[in-house]
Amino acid sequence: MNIIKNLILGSGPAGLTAAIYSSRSNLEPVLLSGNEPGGQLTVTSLVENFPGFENGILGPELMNSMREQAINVGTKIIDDTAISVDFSKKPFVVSTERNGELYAHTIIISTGASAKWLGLEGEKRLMGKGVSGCATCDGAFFKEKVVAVVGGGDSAMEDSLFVSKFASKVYLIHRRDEFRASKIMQDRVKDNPKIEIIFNSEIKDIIGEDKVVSIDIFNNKTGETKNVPLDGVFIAIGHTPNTSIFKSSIDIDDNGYIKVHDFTKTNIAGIFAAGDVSDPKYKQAISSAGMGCIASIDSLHFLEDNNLTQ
């Protein structure tokens, strides 16, 4: 039997950077990459947060320059995605879809999480053109702009103000007459002059070629709809968490976020979690990366622990 001693599931900044550090600690990481390799920002047009790019890059472009980096240093990436595991029995085992069962010492979680979408074809078509889904991402690429933010909870309450310092006017669509955010985060967006709250209302269309120019707002209560210019749209209704073949086997909380302690440990020892995937909260690159080296060194030390490094 060929067990692994570091396998890495997903290959967002999480798993490459936890790839990138356990093979600068001899563990002969194997990564699998899953059905979205690169993860989100892999959607994502000018990244201008992530330390190191002086003009910004591209996500892709930024993703792929990881995973080339992982493979330089000894990661060997494997373009499958795990289907289920077992984490009862040492070594832990990873069932593939093409490549059967990996047997693994120490496993990271990393395999992100996924925003939730309308579903619209124009949503789809104008991804990185105007359309997103993280605000703290490209909101600043909005200045003196119009933009929309779609949603009802504390995400998008917060979506909303972060883009107001940049946008000259924001369009808070909630497809409800209230709210379900907290209470402080609704007074203040109703306190900000440049966030208008358009109540029982849904996009129904995104319009635009190469960039968006316009959305078409339908209220469901008088049936009417109504087109209203703008140039982005920010859509804030959640994310969820790419935790489904986890959930027997690992304690995960209520809106499916895998439990961590001591930053990525689980409650399974020799299993940890990175990223999105255990972060409701920060859902950044710079931050998932962070959390993907803690979690290699942690996997270091337990191997170190365990006698599990030769």
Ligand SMILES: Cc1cc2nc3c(=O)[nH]c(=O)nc-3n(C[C@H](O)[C@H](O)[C@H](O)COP(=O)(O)OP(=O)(O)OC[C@H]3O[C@@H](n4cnc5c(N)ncnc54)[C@H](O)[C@@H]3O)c2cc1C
The other form holds:
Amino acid sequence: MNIIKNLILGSGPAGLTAAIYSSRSNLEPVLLSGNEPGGQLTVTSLVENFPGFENGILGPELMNSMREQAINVGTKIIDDTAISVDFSKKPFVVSTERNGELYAHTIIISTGASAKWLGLEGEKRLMGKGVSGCATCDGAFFKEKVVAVVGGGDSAMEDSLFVSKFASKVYLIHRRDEFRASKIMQDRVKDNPKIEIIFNSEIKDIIGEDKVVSIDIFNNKTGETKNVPLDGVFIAIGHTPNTSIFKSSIDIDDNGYIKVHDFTKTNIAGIFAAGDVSDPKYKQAISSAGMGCIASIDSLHFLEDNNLTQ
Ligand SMILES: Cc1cc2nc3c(=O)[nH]c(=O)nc-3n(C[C@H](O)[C@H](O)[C@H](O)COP(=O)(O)OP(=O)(O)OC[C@H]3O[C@@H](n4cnc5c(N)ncnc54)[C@H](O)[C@@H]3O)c2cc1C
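Right, the form predicted on its own is done; let's see the coordinates for the form predicted in complex with the named molecule.
Zooming out: every chain and molecule, the one shown earlier first.
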């Protein structure tokens, strides 16, 4: 049986950073890239907050460079997806879509999270051209512009407050007549003169050719639709962590995120989690990459402690 010392699931910033570190620790890592090679950054345009690029870098270009770097230092990348796992056995077993079963002494789960979207045609077409799923990442592009934030939870409140530092006006659009966000966050939003709250309303269309120019908002109480000119739309209706295949094998919180302690350790020794899959809070490329680094070093220590490095 061929046993992989360090198997990495996912090829976003967390997985590829883990792969670079594990390669340089002689762990001969194998990485499954999944059905979104490069991860979430491949659907965005300019990334201005990843250190090392004085003028920013395009998301797909950054992820391609990380992949090439991982290969150059010795990572074996398999373009395949994990479909089930058995963590009760040693070595651990991961079944894949096209390459059968893989056996590993340590596993780093870095399968990320998927942002939830409204499902509008204009949303997809204008992604990175005014439509964004990440206010922390893209808020600064909207200096003195008019934007909308969609959602009613703490993330939507946080995003509205963050974007209001740059934008001249923020419409906060929510489909119900009250927010589910914490009271303190709601109060901060209500006290902010740049934020206008629009309850009972849903975006029906995002309009624009090469960039967002307006949205159609449907009021689900009055049945009226109005067109609102603006420059950007931030979707803040939540994320779904990609953990369905791990649910019966590992500790997961109520929202589907893998529970970790000491940064990346799960409840099973030898299984680590890194990046958005275990991070409901920060959800950034650089924080994910940092966790990938930690997970790799933790894997090395586990292998050394259990005499499994040979
Ligand atoms: C539109 C948009 C713009 C963004 N802009 C920025 C920005 O400017 N700056 C910033 O710091 N952050 C930005 N982010 C957030 C950033 O992309 C994420 O925080 C980061 O990509 C998370 O990295 P990750 O490695 O944890 O997971 P992901 O990037 O989500 O990658 C997950 C990987 O896991 C793989 N995978 C999933 N399931 C399986 C499976 N069963 N088997 C094997 N592989 C699997 C996928 O194929 C994918 O490769 C943005 C996000 C979005 C959506």
